[in-house]
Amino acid sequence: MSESNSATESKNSGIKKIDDQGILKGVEGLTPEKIESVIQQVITNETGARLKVYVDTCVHCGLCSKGCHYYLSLNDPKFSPAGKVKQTLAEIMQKKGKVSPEFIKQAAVIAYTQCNLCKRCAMYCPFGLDVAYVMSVMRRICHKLGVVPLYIQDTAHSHSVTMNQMWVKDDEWVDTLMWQEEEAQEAFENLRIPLDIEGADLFYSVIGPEPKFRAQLIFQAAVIMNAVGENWTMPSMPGWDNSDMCMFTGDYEMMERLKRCHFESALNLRAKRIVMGECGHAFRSVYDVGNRALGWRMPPIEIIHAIDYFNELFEQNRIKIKKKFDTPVTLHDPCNVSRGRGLHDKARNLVNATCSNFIEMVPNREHNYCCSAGGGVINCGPPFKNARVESGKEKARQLLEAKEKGAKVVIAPCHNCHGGLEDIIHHYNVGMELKFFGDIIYEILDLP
């Protein structure tokens, strides 16, 4: 598809004519002969029966359509998942890898940005094809070519020199748990954050975002922390951010750095086991891909996600509240701890615990739609942010729906499904507020 073609057609599908100086400086480098010899690096060395096994058994019969949120949103079959796979690992694979640098645009276009990678597809196939990993391997290789989207890769820089997203420097961490330690005394006296504890039951880890925009977040796990008596700690130097954009990239060997920096920085200070906070692709980023990429089946050490433990929590009678929180709310289950970690049931128990009255979304649990900002979509940026909404108009009438049977405010217990949601709340005036399990957790819980 051209790219003036590709404009003509926006006006129905949501697609703009492409605007990213990342793809488009990439793709002015790129020769035939480049381009076929990474591909063909990629799918020789990197891949195996597994691509090659999806691409050919693809049917394309359609019944993946039902499962994805971009067709469902913008009503175009290019947006299902056998179209996307279509339009690019299945035509490189039968032109062994003899594409031009146009097709290496628009094929980055699709990977990177009409793809979140969620997976749901995968349960509507008849062949449970997982059109997730062929998207992941279409990355690979626009990351070993050098067309990726400015802004997430702008992040994955910051991966690379300071070990976390937001290039907050080592004492600007510190600073921050300081400052909110704090915030905290000012209403709780002996509270504390404690840095560097060895032989702690518990490692608590967060993602860049929170130090830089949502601080507030990390008072709020260490009230709670401490109204348990938790025995935990943070680590003062890098591996304290748990996510990783560069999963998304396709920079899988600043990915491995990433998680041995994570995973060294809990087992130097002798650590029983990570508690994460609550981000989706984070978890997903330890818990299934990080880890395997280092060559160990499972991580090093127990990883358990912020829905985990507070579930955990009230399990074991350790937390008390006031009253339970009584605002009608709505639960979005995020995709990597619900279809990737089946936290789903857990979830509910912990809104049951602390919420009164709970209204379901439907459809739900592992079933659930995509924000339309995970898979590192929502990180490449403002170019392709309108696009990236109108792809969200299916999640906007699940919300809606939800608010009509009375639901005020929405449970996301993810970073990147904040993002998503706020933008398609505000876009399509949905009129329902955010919110953490830990901001509830925190409104309820009884404090001496």
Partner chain sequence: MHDLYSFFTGPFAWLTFIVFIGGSVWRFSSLWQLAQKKDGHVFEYMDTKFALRSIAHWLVPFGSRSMKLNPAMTVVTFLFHICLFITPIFVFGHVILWKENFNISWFTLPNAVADVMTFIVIASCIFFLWRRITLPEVKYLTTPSDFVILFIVAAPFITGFWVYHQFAGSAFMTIIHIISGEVMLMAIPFTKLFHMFLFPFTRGYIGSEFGGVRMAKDW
The other form holds:
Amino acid sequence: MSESNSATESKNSGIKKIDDQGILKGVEGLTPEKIESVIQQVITNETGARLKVYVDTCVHCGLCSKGCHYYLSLNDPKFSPAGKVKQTLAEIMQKKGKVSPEFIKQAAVIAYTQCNLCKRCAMYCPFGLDVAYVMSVMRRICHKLGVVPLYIQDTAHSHSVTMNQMWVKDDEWVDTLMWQEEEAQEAFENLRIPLDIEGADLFYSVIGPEPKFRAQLIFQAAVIMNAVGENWTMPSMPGWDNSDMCMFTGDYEMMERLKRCHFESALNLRAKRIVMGECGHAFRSVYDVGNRALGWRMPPIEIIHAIDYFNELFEQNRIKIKKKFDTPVTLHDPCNVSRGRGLHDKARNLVNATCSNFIEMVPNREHNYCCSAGGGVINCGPPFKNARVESGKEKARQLLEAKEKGAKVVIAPCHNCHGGLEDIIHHYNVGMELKFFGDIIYEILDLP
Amino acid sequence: MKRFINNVVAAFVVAIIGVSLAVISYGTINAKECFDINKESVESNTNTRAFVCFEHDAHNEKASIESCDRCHHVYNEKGVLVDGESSEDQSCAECHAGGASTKSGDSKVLDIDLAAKYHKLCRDCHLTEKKGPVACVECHKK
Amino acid sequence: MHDLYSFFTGPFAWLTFIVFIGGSVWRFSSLWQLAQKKDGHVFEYMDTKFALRSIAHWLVPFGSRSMKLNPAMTVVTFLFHICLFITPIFVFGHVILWKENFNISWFTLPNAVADVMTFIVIASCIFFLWRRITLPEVKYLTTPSDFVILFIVAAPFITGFWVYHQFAGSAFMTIIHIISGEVMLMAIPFTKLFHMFLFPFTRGYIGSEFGGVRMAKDW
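Requested next: the structure of the form predicted in complex with its partner chain (the form predicted alone having been shown above).
To see the whole picture, the full complex is given below, headed by that same chain.
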């Protein structure tokens, strides 16, 4: 093991040391024949002209570099988007799948931990080549080869066993909701978290980590829903978790099961629309990726992200606040809802409706830097944490710039971003506080 | 780095302007006794290559051409070459009148049809005989 | 000289046209068929309005943030591509050949303009070469074939400049000029030069995804 480890510290790689049992054990079982046959399977059955064009059209101009926060943070060409393609699919296509287990080991680290699939580079490449797609194909190959980082693979296993990301058992889920209901009743008399109501206006779904680690977010959401008199419901059975780590490991079959379960959960209750908590990747999985995999051009039921929903409450004057949040705030646009759904304008409306002092970080909106945690990178866990935080250097610089202009609080309407930004803020001594929109609205809410 | 890039851009622009000025100011054509087709139109045209001084007698002597119809050909109405007849008393444009210039009688306008015909006449023969100039610069000398 | 001229303006020129047009049609149609078979989503999400919106932003100098971050590259690349296309099509020395061989002709460029434009192409290629050699993020990506392609593109312009200015050996250089132009045309379908045909599709598709699904700008 240690021998193969030291071999990975080659000069040609941006990878320092691989200490991940999922990848190391996975690679041990590989033979060149198996690699070739799996690659051929993926390339010929699952991809087509798009991948070919993306790999062949790249003229190696290097302009994508400035689109990638990894490159900007580490200033190493191996971390530019095209640099990552060069180290993965470009070589695979050139060698027609005849690559070594060692190559796959490197490629897995690159695809799973050195790209957040944020698609910012597509906005910097003159041809609009989608490197996130190429990295996803690489992940798909790694998944089929069984070379997946241990921690994210564990969440994928949880998905397949429990239909949620965090091994939450069916009774634990309902218990948690009832517990939060009880807690919230102290703040709001007769508050309910309605379960399995048929025909509700709004089906509220969350990600697995909410009941597991951040149950107060469910509490907050329940208070807001009750304060505005929403006709809402949550499901008591699997389907409540909208998150999707299988989308990021490359386990598309499992992703389809998850999305189907989530959609069916809402559709069986004849809900009018799905409102989801402040999560980016889950939104991507439901709004963009999962529905396509299942054959729907757009989601079969309207999908509303919390930003959109909260903004709607303010625009329709359905919500009353005591006073605006007056600590100066800045806004981090999460890739999956800004670049992924154009919610940045609504997010700004919402900031202005709830906060009295708003300072933009630069660049912003579609051009905002990723938190370095997205695309499943943070879910690859401790073995890759230091590398992840290092690649957030540019993000830290951007945050410090906003801090210099006076911002004290960062609003990040995404769970992944919270995780990533928390580590960045801590590591670089940024000294800013992180909040969800829900936190702020809960704080300023004028309860009846 | 930014300053460096700016310098590169500046150098690039200066170089382009410099070369263009040099090119524009360059070039006067020496006139000598030449067999002249539309000389004025060629010399006044900024788009064409340099005027070609075709020294008729020297050429024919060198190429041992005795019969005029080798170049001054005549075609009948059916488009068949008429043997033994020649057309040195006519201007080329009388038959090869493709452009507006001949119709309007304005010789200062270059007739690209005529130029094309002239090129073909010379070059086709040179290629057949494997003698004489064929590349542009071999005739259009500055 | 005469045999070379006859060959490279005759059979070899026809071969060039066949390889260039036939090769391009072949490569394009094989990609199209593959896309129809395997990439149904591309057709499903392609949207004319958003595709054109994206293409327009990327065809206007400094129309994207990426271009603003790389001003030198933007200026050079726009001048380069414009001159690369306009010069060979509209230089008088080429138009007269169309007239002679196919009896069609069109607008021509003044010599001085064509000359400057040729110089721009050559200078741009030197700039690209400089980028490839010195900028780490470009150097890392650069393969030997990138240098070959750069040379293939620069060669017709270097030789054309040579011939026009009648430097030493310009008669023979004319033959090299003809060959280099033919090599460039024949290389297009089989190299990264094919990006000229793929640009509207790659840009248009990402523009459609960003416009129609992601509801965000992609410039």
